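What follows is a single chain, given as structure tokens, in the form predicted alone.
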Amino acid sequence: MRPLKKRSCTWRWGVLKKFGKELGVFVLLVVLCTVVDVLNHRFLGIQNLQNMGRLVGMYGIFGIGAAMVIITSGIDLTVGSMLALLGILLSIAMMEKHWPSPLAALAILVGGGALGAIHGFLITKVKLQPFIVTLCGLLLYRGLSQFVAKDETKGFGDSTALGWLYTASSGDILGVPVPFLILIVVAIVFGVVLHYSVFGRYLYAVGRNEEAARYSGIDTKKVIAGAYVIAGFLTALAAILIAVDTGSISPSSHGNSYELYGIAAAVLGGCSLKGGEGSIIGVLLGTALLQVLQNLVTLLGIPSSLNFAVLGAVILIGVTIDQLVHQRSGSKR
């Protein structure tokens, strides 16, 4: 009986170690929701929950893309600028060039993936640092947004003309926002890719130790480039939903600092900035936690100027906890 008990304890410890971060975020999310509801009962109102669900859906999509890159020990700072550039191009394609909405949406998705492929090429072939590549991309895409739009706000006119695109970004099914449902589908697909596929195992291996992964026969360049292509594709998907939902895109401000929301959601959800760790469930929980915090700021009448202060504090706390966990696990070895 003793060996069986020992094996049971080992199994429980393994589960706790694997999902400990996600469980901690979930408990924190539940506690925070309870506190916010006590402070303001509008929090659990149907309209407020629907608004949060729509935002979680949109932010969670590009958050998953950011997590895929972070798992490889990379970073993507282009999200906000890509949201602006791709949103403007979508508006121009539909409103000025009169492209059918399916063709325009497909072109944006392909364009997002192509930009991600360029990032991957510069990082793996030219051997530039991910931070430098994506920082330059952040500036480049923002400048292109202003140039293409001639520094004018672009929009979509009458929402009825958008048809299925308007439903996808602002509609709901049985009271559940469609962007949230799209996020669930995306999470299932990339959850399978990340946790149950060879490519997913390679992502973790590259993030933990790229050199060791290369010596073990993994084509690390293709794996890293693939992560950036996925991030670009998911950013493009989010760009379509956010652009149509807001109805207008200002080239100078649309999507400003949204890359920080993706990074914060990934870090809060258990992704290590050192690479090799993270889960899709964690990203979903991290995104939900961020939106609850933002909702708390709104419902309690806290100045909106503190939004970025809250975001910065959240990222700092997440990185600090990750560092302490790594130090503790290293000392145990």
Second form
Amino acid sequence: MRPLKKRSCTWRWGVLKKFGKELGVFVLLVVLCTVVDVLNHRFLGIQNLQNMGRLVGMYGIFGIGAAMVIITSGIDLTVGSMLALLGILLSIAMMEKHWPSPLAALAILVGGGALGAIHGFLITKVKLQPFIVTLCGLLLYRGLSQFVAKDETKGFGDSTALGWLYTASSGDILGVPVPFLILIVVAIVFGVVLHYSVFGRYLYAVGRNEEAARYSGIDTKKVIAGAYVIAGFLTALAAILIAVDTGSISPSSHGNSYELYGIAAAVLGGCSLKGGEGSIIGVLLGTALLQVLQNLVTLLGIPSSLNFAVLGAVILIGVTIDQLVHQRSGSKR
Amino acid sequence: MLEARALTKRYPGVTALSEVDFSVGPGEVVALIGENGAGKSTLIKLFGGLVQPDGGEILWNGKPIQITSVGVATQLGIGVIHQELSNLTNLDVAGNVFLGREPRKFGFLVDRKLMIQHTEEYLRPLGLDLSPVTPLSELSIARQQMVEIAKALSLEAKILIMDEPTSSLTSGETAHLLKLIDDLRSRGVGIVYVSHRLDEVKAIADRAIAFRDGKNAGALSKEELTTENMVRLMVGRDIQRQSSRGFVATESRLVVNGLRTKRFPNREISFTVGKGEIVGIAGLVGAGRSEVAQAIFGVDERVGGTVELDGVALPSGSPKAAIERGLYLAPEDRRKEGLITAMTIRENVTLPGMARYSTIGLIRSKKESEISVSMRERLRIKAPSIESQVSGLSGGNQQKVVLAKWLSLNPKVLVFDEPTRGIDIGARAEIYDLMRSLAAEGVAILMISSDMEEVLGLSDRVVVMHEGSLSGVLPRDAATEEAIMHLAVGSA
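Starting from the form predicted alone above, please write out the structure of the form predicted together with the partner chain.
Once more the chain from above appears, this time first in line as the rest of the complex follows.
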């Protein structure tokens, strides 16, 4: 009887260890939702949920990209500027060059992936630090956005005339916002990639110990560059949805500091900036948590100027608790 | 002045020092000699306050003392020049000499003027024509070492311990250093000189103390300091030799020709390993053995030369290509290079062979688990399950996981770099058995080892390296500890 008990105990510990962070975020999310709803019943209203779902969808897509890069112990700071640049290019392609929308969208996706490939090349082959490469990208793409748009706000005219693109960004299916559905698909695809594919295994391996991965015959440069390509591609996907949904893209402010939402969601969801840790489900929960927090600021009548302060405080508390739990469970063993 | 009495230091699984005696007085150069792992470094660490003894005592001017930290050692007047220099190359000479005790103005500003002035005072007696404001990164290793010595003197070191000070110096620089040591001796500084270079020991030491396997192996007075005597003290251990397998390889499996590595770009090395043969590479630490292994496996680019496996050349700088062809390396630093310790046994074992356990890029977890379970049983890896994290395993079991990675892929050539370092005796024997049985299956085994017993016990032939070159190849019957040692110190 005794060994059996011990075994089930270690099994539970194993699960808790594996999904501990995700579980913690999930509990926090549920508690927060309950509290907010008690204080303001509009929180769980259809309209509010749809709104949040749409935002979670868009933010989650580039959040997954951010997580892929963070798992390799890298970072991608270009997201916000890429959202602006790619959004403006989409507008120009469709409204000024009159490209058919599928072609324009495809070009944007390929362009996003290509930018990611350039980041990956500079990081792995030229051996620049990810922070520096993407910081330069952040400045460069923002400047290019302003230049290409001649500092004018770009849009899509009557956005309902965009057809499928409008549906994908602002539409609902059976009441569920389409971006949220797209996120589900993206999450399933990249969940499989990260957790069940050889590439995913390599990503974790490289993030945890690049040297040992190299000694195991893994082409670590290709793997790392691949993560940046994925991040670029997913950012482009989010860029299309956000651009069309907002309908107006101001080159100087569109997407400003969105890279930080991606990074924050990944970190809240269990990614370590040291690399080698994190899960897709964690990123989804992290993204949702961030949106709920923003929503809470509005719904609870907290001055919206405190928006960022609330985000910062909650993330800080979250990672602190996680660290303390980690230290305690570590010292026990 | 500085004395050790019956000093003992134990690490988990090994006794690094066992009741050794040592002494050095003012104005005396005492050489400390011994093979790799004889306990020299441990004694230095004990004197330097880096580790604490488990038995015996250290005496300073006849009084027992506890050297509980580097600070205490410094205060007493014990200066240690480590083999790996601990300079900050981004600072200048003066900044290094006064690191951590910069003279101050107003309590918080560094008084550069005073610092430079004092530094000059310390450099001058060393005969160092050097400006205190030269950035250290512009100095040669030899000069950086001089700066370390100047620093030790500025701390009023009465005893200076030098660990392999000449290992990266040219002969001219070495001569200068030896002159400097002579100078220091005449000024009453006591010097402990740790070196593998017996010629230098002969030239400079007043006497020598030899360690072997963590014990005193004897002492030599100035008159007795001959290479013969020193080698005899350093080796001369009873090694239980397995009866020779009488194996002679008929077919070359691995052919290394004119190989040059980054560390010794001007030295070439050529040798072969036959099918089913175990070739040991002996040599002293720093002889460039690991670099050879890394260049063969491809984690380092080769500077020149070729590596052939079964008659087909291997590309340079591609561990992936080596792995595809069946040549594997079990690296020296298991935790850093051999394993991803934050991953499970299963994930580590299957990492290099992922292609075999996947279809269209997706992992077939059942197959993955099967191979991991079978490797765990075959190698008797002691762990609760294949899902255990490697970081929690003992050194021996970690090494078995490294081997499991490669055995699951049917090796043709296995290169071992220090296969049993930090591994307990039981697991050690298992790894030896495994190596022998792999050889019997036709695997060519190349084994770098600093453990004489291991080299002599396993090798069919022994390749000896000295400072980046091959200094000799000994067939099994000619491979004695003394013969190897003579080649390793470059005196043969």
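Rigid core (definition): largest C-alpha set, two forms, superposition within 1.5 Å. Positions refer to the first chain, counted from 1. Keep in mind that what you see is a predicted model, and the values were worked out from it rather than measured.
- Superposed on the core, the two forms differ at V310, whose C-alpha moves 2.3 Å between these two forms.
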